[in-house]
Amino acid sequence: MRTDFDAIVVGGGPAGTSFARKAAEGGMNVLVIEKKKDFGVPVRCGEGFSERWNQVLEMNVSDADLGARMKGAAVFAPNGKKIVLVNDQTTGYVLERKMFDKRLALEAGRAGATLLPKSLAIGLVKEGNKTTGLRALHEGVEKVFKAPLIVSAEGMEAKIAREAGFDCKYDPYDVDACVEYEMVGVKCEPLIALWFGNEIAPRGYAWVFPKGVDYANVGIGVGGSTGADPKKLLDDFIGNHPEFFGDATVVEVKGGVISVGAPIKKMTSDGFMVIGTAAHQVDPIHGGGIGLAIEAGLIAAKHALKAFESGDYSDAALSGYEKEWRGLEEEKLGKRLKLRHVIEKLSDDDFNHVFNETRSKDLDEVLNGHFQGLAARIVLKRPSLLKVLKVLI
């Protein structure tokens, strides 16, 4: 096993393997350190992936990656009112992440990257103040790997990124705790379904992501600072909706936490880049991060290749990645974070009023960061919400 590389990636999720593939295609010798024994497991998300991302990233999602194709989204108010939305952000797929992530790993390997599953990154190697490599436990044996560039694609843990000095810590207020069941016997339609309401999911939502005609991911995410028990709430949600789950049974249990705050303030330093969930590159409204992670990995690899060609891995040389990514995503995610802060201040009665004033085209506008029209109409009929919604007007 070689020990010298041009880049070492910590984490074999979508961000890490996308970086590895593109960098390897450009001629870099890349090592991917993955703590799990298999890429893509365990699954810790709803597995939704929009058609927009499929087109923008040229992912060519195939039947082998799929649970099911989605025609749109259905959003439910606390009182049960349903709004259906169909656009390029709500049409798409519910993936089989076990297959999708494995495909990304296979593509990285075919491009020439070295993949090292069942390996735990345990610390940086330094010469003076300069990072020169990484220590890892591979099947219980400590090994030292050298590279001028380390890329953290570690997800929420971000241990190595934090060791490198990046502020990746999480405020519980900006974290959602989630529990999800894969269930069979669910009455599904080809729509991603979301239920809002403080009694259902405090500062969060419940979801049904269909993976077949009677097979779905059913979950709940709640604000990490609320103290709510997501498993109890999920069980209550299922029990309160026998019209969907009366004949259903659980075939798999999943859980995890996800960032729903702002991206970290700095994503590069000398010889180091942070990408994907480790960099908090996650949509703060719904916690989705697959497309954002892949995009970040590809952009980071483009700038890493420039550094490789020049031999300059300084912060100044690598920071083009952060500048490009923020130019594409920061404004949009900032607006969605602002919307999240508004939504969590609404009572269930307020939610029901908002839904009564909302049409499908309004939701489309809101998802694209245009709040003024809907917010003004809501306040006109319920002036008491002006204090909450004025930030959107």
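Numbering follows the first chain given and starts at 1. In this text, rigid core is short for the largest set of C-alphas that superpose within 1.5 Å between two forms. Treat the numbers as computed from the prediction; the structure is a model and nothing was measured. What changes on going to the form predicted together with the partner chain:
- Relative to the superposed core, residue 67 undergoes a Cα shift of 2 Å or more between the two forms.
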Contents of the next structure:
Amino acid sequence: MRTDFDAIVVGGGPAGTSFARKAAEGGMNVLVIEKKKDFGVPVRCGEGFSERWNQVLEMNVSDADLGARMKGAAVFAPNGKKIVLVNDQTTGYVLERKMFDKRLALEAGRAGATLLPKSLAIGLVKEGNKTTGLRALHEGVEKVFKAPLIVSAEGMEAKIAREAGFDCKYDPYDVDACVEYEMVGVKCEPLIALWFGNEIAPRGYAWVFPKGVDYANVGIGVGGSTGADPKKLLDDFIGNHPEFFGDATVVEVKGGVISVGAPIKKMTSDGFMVIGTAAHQVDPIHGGGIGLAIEAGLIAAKHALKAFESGDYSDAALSGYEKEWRGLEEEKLGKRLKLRHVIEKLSDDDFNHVFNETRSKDLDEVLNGHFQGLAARIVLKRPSLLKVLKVLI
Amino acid sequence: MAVKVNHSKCIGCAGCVGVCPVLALTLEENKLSCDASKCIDCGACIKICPFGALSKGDSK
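Following the display of the form predicted on its own, present the structure of the form predicted together with the partner chain.
Once more the chain from above appears, this time first in line as the rest of the complex follows.
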């Protein structure tokens, strides 16, 4: 096989294969290195994908490609009060990631990218200070690939990006530890359901993401710095809700660690781009990152193609990607991080109080970053919450 | 020093790799390993592992 490329992508998840598809469509010779033998496994998330991301996919997909249709979200307070919310962020799909990631990889291959599973990236190739390629173990044999551009789409691990000097390390405070069962025999509605509360899931939440009329992803995430045991909490949660899970059984165990912090400070350098979860491009409220990863991959490819045409792969040339991405997502994600930091300070009693004052319309506004109305109303009724909520007013 | 990996509990999610401050952990295919020459025994990986698959190794 050839060893010289225009770009080498490390990681075959949604960010990496979306980058590869668009860059290859534009004429670049792209190599995608994937350490596993196939794409999309093991699944490490709830597989939620909101409606609005259909607009950024740049790919023809049918409902069948996208999995189970969701009509909205249901949020539960610790005391069980439920609020249903329907908007373009809560309607969408619960994907079958094994199929979806493979479809993205297929389209990258169709566009002309070279995909190389069973290949572990082990280090950068340097000439002086300049990165000129990548070393990888392919089926245990070391190979050297050359390219003027390396793209880290490495997800949580980000070892190559960290070797290149990017600050991708995750602090335990900025992650949730998650355990999830795919269960059949679940009584579920076509709604993404979330349960909050410090007893249910310290600094996190429990979820039911339906994948059909009787089966769903059922999971719990807890703050990574809490030391709580998500598997025990998930078993407790399931045991405490026989009305949903009384007849259910586990068909698959999944889990992982998800990013719930801020994006990294810098996403490009000379001949290098970082995209997706490696760049911490994840929603800090629910830990969703599939749509953000695809969007980042496609934006990065657009700017990589400009570099390909001009031959200028300098940081200045590539940084257009970061600027464009921040313009689209930074403000919204920043507000959501602020909201997360407030939610995790609420006691269960405070949370119940907040929820008693909250209508579906308020939740819609809050998710869109308009906190003032609701926060002010809550503080009027419970002034002790001013200390926690004042950052939102 | 090195953390011990209980391979019957580990599902290969790689979350630990992302929090390791010294890049001591590697996930190859679905097999996690720890480089004893790099590990500083900080315990970050043990704390965040969702499956309780990591524990303190014997110091030598």
